[in-house]
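In structure tokens, one chain follows: the form predicted on its own.
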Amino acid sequence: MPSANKVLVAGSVNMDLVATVSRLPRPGETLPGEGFALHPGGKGANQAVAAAKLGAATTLVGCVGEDAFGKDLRAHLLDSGVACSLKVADLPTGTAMILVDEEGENSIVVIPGANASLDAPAIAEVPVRAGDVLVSQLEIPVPAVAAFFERGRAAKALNLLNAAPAIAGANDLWPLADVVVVNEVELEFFAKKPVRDRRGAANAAIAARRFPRQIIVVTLGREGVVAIDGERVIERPARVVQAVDTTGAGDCFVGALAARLCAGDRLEEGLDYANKAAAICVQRPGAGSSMPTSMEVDVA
């Protein structure tokens, strides 16, 4: 039977303005673009869509503006099976300016807009129960994330922090998280240690851990995934695919991991499943629109 628990996401909702280029430009350089498209995005929205499409009952708490982007994003979330608790703010809906090169690598600038309005009262409107998985990131105000995770702790839910993007002031959130997911750049920022390979990632993850039972998951792109769980170091290789657009791959991984932990999977099972989901995601353009369904992951 499906799990009665829910994935609850507090996070950003953005419209992605995506330009494709032959390569990422150097500082001061102008390059001709090869294409342009609008895609639904925002780390919070992407992770919620990923979890919902993979079968988890999912609710997103966030903020949008009273504009066309906000209306389109709400429709996208509902069409993807996400229950929405979206506050309408007096600011424009958040946007992200994204460049994607021929190898699928990207460069991103995020303009928070309405996401900066998400606060503790909005967080408090969503019920939290024991066994739920709470997911948040750092594209919304840190106090809102703290309020969200404090509610999770009080309810004996599982708190999953995707500590991205790496920002000053987020250190106080780490002790509130049962699971932290970071990439190598974010891990270097928080651990103050270099990450050059899987061993370096494991050492830095151990240094960054705030309490012995805290799980740290490090996504390393083509190098796979390393996780620290107690005394165990878990390594998973990346699946070899032809990447079209890596935008949203990390969000897909987080959403998939949250969905499987919510369903009662062991960490190793969740990592394997999230790896498969992210490998499908990178073979498609866009972020929110590239999230796979559970059927696609099951046959991958």
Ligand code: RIB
Second form
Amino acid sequence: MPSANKVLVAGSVNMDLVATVSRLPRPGETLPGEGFALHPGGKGANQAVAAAKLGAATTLVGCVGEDAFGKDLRAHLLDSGVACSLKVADLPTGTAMILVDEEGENSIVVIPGANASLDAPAIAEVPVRAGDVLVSQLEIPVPAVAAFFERGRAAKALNLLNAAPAIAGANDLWPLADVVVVNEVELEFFAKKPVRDRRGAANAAIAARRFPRQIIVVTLGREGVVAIDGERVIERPARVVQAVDTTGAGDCFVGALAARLCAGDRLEEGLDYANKAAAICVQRPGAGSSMPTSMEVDVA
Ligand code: RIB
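Having gone through the form predicted on its own, I am curious about the other one (the form predicted in complex with the ligand); can you provide its structure?
Full complex below, order starting with the chain above.
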């Protein structure tokens, strides 16, 4: 029987303005681009879409502007099966300027816009129940994430923090998270330790952990995934695929992990599934529109 629990995401909703280039430019350099496209994005929206397409009953709490991007993004979320609790702010919808090179690597600048006005009262509108999985990231104000996770704690839900992008104000959120997902750059920032390989990632994750039962998951791109769960260090290799665009792959991983933990999977099962889902995501352009369905993951 499918789980009655839900994935609840509080997070950003952005329109991604994506230019494809042969390589990322150096400071001060002008390069001819090869293409341009608008893609739905925002870490919160991407993670909600991933969870919903993988079968979890998913709600996104977020904020958009009263503009064309906001309307398009709401339609994209609803089409993807995400229930929306979207506040409309008197600010432009969030945007992200993204460059993607021939290897599928990217560089991103985010302009928060309406995302900056997501607040605790908006968060309070969504019911939270025991067994739900609450997911958030750091592209919305830290007090909103704190309010969200405090509700999760009170309801005996599972709080999953994707501590991205790495910002100093997020230190206070770590103690509220049952599971933290970071990449190596974010882990270096929060652990204040260099991360060069899987062993270094495990050591830094142990240093960053705030309480013994807190699970830390580190995504390492081509090096796979390392997770710390109590005394255990779980390692998973990356799947070898030809990447077209890595934008949103971390969000796909987080959304997939949340969906599987919500369905009752053990951590190892959730990590394997999330790894498979992210490997499909990187083979497609864009973020929100590159999330796979559960049928695609099942046959991968
Ligand atoms: O994680 C990828 C996302 O980061 C992009 O979709 C962009 O909008 C930024 O939020």
